[in-house]
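The chain below stands alone and is given as C-alpha cells, in the form predicted on its own.
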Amino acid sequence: MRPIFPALLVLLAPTLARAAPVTPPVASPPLGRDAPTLYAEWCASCHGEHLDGGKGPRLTDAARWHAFDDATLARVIRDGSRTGEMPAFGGALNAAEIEALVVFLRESAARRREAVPQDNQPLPTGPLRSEEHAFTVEWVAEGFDVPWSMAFLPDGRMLVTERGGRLRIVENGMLRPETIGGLPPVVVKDEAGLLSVAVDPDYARNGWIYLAYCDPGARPETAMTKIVRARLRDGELVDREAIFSIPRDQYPKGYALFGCRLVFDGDYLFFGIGVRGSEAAVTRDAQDLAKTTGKIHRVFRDGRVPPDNPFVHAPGAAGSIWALGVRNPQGLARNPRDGALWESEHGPRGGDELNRIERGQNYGWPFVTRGINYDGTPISDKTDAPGLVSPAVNWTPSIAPSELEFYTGDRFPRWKGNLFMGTLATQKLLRFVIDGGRVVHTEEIFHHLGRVRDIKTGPDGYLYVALELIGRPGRIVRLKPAE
C-alpha cells in the first residue's frame, strides 16, 4: 500500500502556502484495512477482545498509555518489543495501518476508562474549585433549541442563535418568548442550521450584527456556509448584506462540516469554513486554493478582500483565504495579548486539534492527521510532515472541541488571558495556559453539565457558557467567583 498522495506530499509540502491552487488527484488507492479488523486478527488473541489482557498485558491501564506517545506505540507495533515478548508486525501491516491501529487502541482504551456521557448532571448547588479559583455555576436562561452561539449587545442584552434557525434575545436574565424576524432561509438538517452570531466592534455607531448560517443551494440536497450582516430594528433584521458566499449552483451536497465562527480583529473579520463532507474527493478540497472549503478566511468587515491576504494574487485562488488545510473549524478566538489567532477543529475519528493559525500556513488536512475514517480505515500514514503545521494540541479519541474564548474579565484575575475551550462529546470546559505561542498547561474546569456549545466573557466579567442538553432544551449558565 502506498502513502496518501506520495508525490504531492513530497513536492508540495514546503511550498504549498505560496503556490497556485492545488488540484489533488481524483482518486487514490485504499491505504489499508480497517483498524477493528486488524486488532481482532492480530492483537485480540494476546490482549483480549476488549483490551482486558490475557497472554499479553491489559491495554486499558491509564499508566501504560501515559508512558507511550504515538510514535513509540507505532514503533513497538512495527518492530516489536526489545524483550521479544511483543512480536514485530511491520511485515504484516503497512505504515498507514499501523497508524490507524494506534488511533483505535487509544480510542478503545480511553472509552473503556471514561464512557461518553449519555446524560447531563444537574447544576452543582455549591462551589466548585479549580486550580486558581473557586466558583459557582449559576443558571441564566433555559429553553433553547441547541444554543449554538452567544453575543452581547452594548446595552447588556444577549443574542443567542439556535441551530434550529431562530435568533433569540436574553434580557434582564429572561429569555424573551418572541424570536427575531427577518432571518434569511436557513437549512436545518443534521449539522446544518443557524450558526455563529457576532456584534460589530463599532455596533454603537453602525448597528451591524453578523450571522453565519447554512444556506440552501440551487440543486437538491446542497447547502453551504454563508455569512451576512444586518441591523436589528423593532425585533426584525433589516438592511441585510452578504459578507461571504459562493455561487449557489456550486454548493456541495450534504449537511455536515460547515464550520463556522466569527472573530473580529480591527477592521478585519476572520472565519473558518469546513470541508463540507467526509468523502475523499471532497475532503481534499482543503488543499485546493480555488475552493473556499477547509480554510480560514479574512475579509474586511464589509466583505471586501484585503489586498495583503496571502493568496490574493495567486492565479485562480480565492482571495479571502488566510490559511488552509483545516477540516471542520468549530472554535476561533484572537488572543488579545499578542493578536494570535487560535482555532479548534473536529478531526474524523480521533485527531481533534487546537491550532495557532498563522498567515498563509498549511495545517495539513488530509495529508497529515492523527485520525482515521469513521469505518476504521486509514486516512494517511503521516502524522506530521515538513512544511505542514502540526497542532498545538491534539486529542484521540475525539472530544469534539467547540468554541474558544480568551477570558478578558476581572472577576477571575488568575484566569485572565487564559484560553477556554468547550467540548461536545465529553461535555467538558477546559482551560489552557498559553506562553510563547504554546500551550504549557491544561485544566478541566467542569464536566458532564451538557455539551458546551459556546463560551463568552460577559460585560459583567463573568464567564458565560451555552450548554446543549441531551433530550432536553438547552440552557445558558455563568461562572461566578465563590471566594
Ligand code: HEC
Given for the second form:
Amino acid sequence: MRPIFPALLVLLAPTLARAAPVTPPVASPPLGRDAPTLYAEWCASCHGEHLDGGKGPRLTDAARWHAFDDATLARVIRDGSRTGEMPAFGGALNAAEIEALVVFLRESAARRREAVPQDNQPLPTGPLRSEEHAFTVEWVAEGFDVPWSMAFLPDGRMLVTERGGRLRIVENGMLRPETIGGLPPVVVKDEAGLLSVAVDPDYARNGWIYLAYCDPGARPETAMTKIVRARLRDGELVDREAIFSIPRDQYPKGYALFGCRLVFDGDYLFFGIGVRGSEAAVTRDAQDLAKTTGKIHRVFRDGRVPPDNPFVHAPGAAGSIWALGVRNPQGLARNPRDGALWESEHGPRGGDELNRIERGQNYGWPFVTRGINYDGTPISDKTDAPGLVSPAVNWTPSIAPSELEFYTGDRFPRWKGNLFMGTLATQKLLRFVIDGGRVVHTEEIFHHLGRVRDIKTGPDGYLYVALELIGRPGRIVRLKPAE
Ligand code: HEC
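What would the structure be for the form predicted together with the named molecule, given that what you showed me was the form predicted on its own?
Up next: the whole complex, starting with the chain shown before.
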C-alpha cells in the first residue's frame, strides 16, 4: 500500500492556519458489491425488475420520490419501514452498498422521469418565459467542432476554442473562415483537445491571450493539461510563454479528466486540473500535494507562484495549489460581489458538485462522495467527514455540469449577480441565486438546445451560450430580453 498521502501530513502541519482533523476512510477496495446486482438480488422481487412496483411500491414515482432525501432512503433500506412491510437490510448490506443503492435508485427514477431526452432541439422561434425575464434565443454563429470556450476581446471580437484543436474568431456576428495560426501541438482524443481561452484583464496594454489545452507527453498515450499565453498578431499567436506545466515525462496516461477553466482575479490566475483517470491510484492523487491533478491552482498571471499560497512551505508540495480534493473541475467563476470562487465538477456516476472554493481547503475527493463507480460498486461509505468541505449542491444522478458564469450585464437586471451553469448530459442552462455563500434558489432557464459548454456575459450585456450538438457542428447563441 502507498503511504497515507503526504497531503494529510501537510494538512496537519502547523504551517496551516486551520489544521483539519482528517481521518479519511482508507478505501481497501472493493467496499461492496455493485448496486444493480444488489437490486436484482434483494429488491426486485418486491419492487419489480424495472422498479415499477409489485408487492412494494413503484420506486420511480416522481411525486413520492421527492419526499425522500438520501439519508431517509438509506435509513428505509437499512432499518425497513415502520409498518414492517419493507424488511430491514442493515444486516445483509453494508453502509457503502446502501449508499450505492440510493444512487442507483435515484438514477433509475430520473431515467424514467425524463424518458428519452430530445437532444439538439431547433432554437425556439418565439420568446421563452422564465421566473424573472422573458427572453429570445438568438443565433450568433455555427459550424464549430465542439465550441468549448469563448472570450471577448476589447474590440468586441470573440475568440472561440474548438475542442478539435482550432482557435476561431467571430467578428461582427460572423464566424471567420480562417483559423488562428501559431498554436502549440494539441492532443485531440476523447476528452482531450483545445480547452479554455481567456483574455488578460489588461489586454489593451499587454495583449495577452491565455489558452488551456492537452499537451502530448514524452511517453506514448500520455497527455496533460498545459496553460500558455501568447499575443495575437496578423492572425497568428506569437510570443508564446508557458504559464503552467509539469515535466513531460510525468504526464499521466489516457485522455480524460483534464479540467480546465481560467479565471482572473487581480494579479492572479485561478484554474482547475482534473484527476486524469478513474483508476483508484490516479484518482487518489487528488489528495497528494506533490501532484498537481485534482486541485484548484492559483498563480500570478505570468505563471509565478504567489509566496502566500497555502502550501508553498509544505515539503514536496506543488506551490501553485490553492485547494485540493476535486475530481474534474469543468466550471470556475469568481463572484464579482464578494470575490468568492465557485467551481463545478463532474463526479463519477452521481456525485456531480457545485463548490465554493476556499483557500487551502480539501473538497474530499475520493474520500467522500455521493457518487459510485461506473460499474455500480461503491467508492466511499462516507458522504461527509470532518475537515472535508461538502458541496454547496450535489447532483445524483449526474447532470455533467460545465462552465459557470456570474451574469454582470445590464440587459437582464433581475439576473444581475446570479450564477449560471451549463450541463452536458441533461443539456440545461441553470440559474442560481447565491446569498451568504449559499445557493438559495435554482431555476432551469432552458433545456435540450444542445450540450451547454460555455456561458459568458457579452460586452453588449446579452448572455452568450456555446452549444455542442450531438452528431453535428456546434453553435453559439445569445439570450436577449423579450420585454
Ligand atoms: C419483501 C418485500 C420487499 C423487499 C424485498 C424490499 N422492499 Fe422496499 N418496500 C416494500 C414495501 C411493502 C414498502 C412500503 C413500506 C411502507 O409503506 O410501509 C417498501 C418501501 C420501500 C421504499 C420507500 C419508497 C416509498 O415510496 O415508500 C424504498 C426506497 C425501498 N422500499 C427500497 C427497497 C430496496 C432498495 C430494497 C432492496 C434492498 C427493497 N426495498 C426491498 C417491500 C419490499
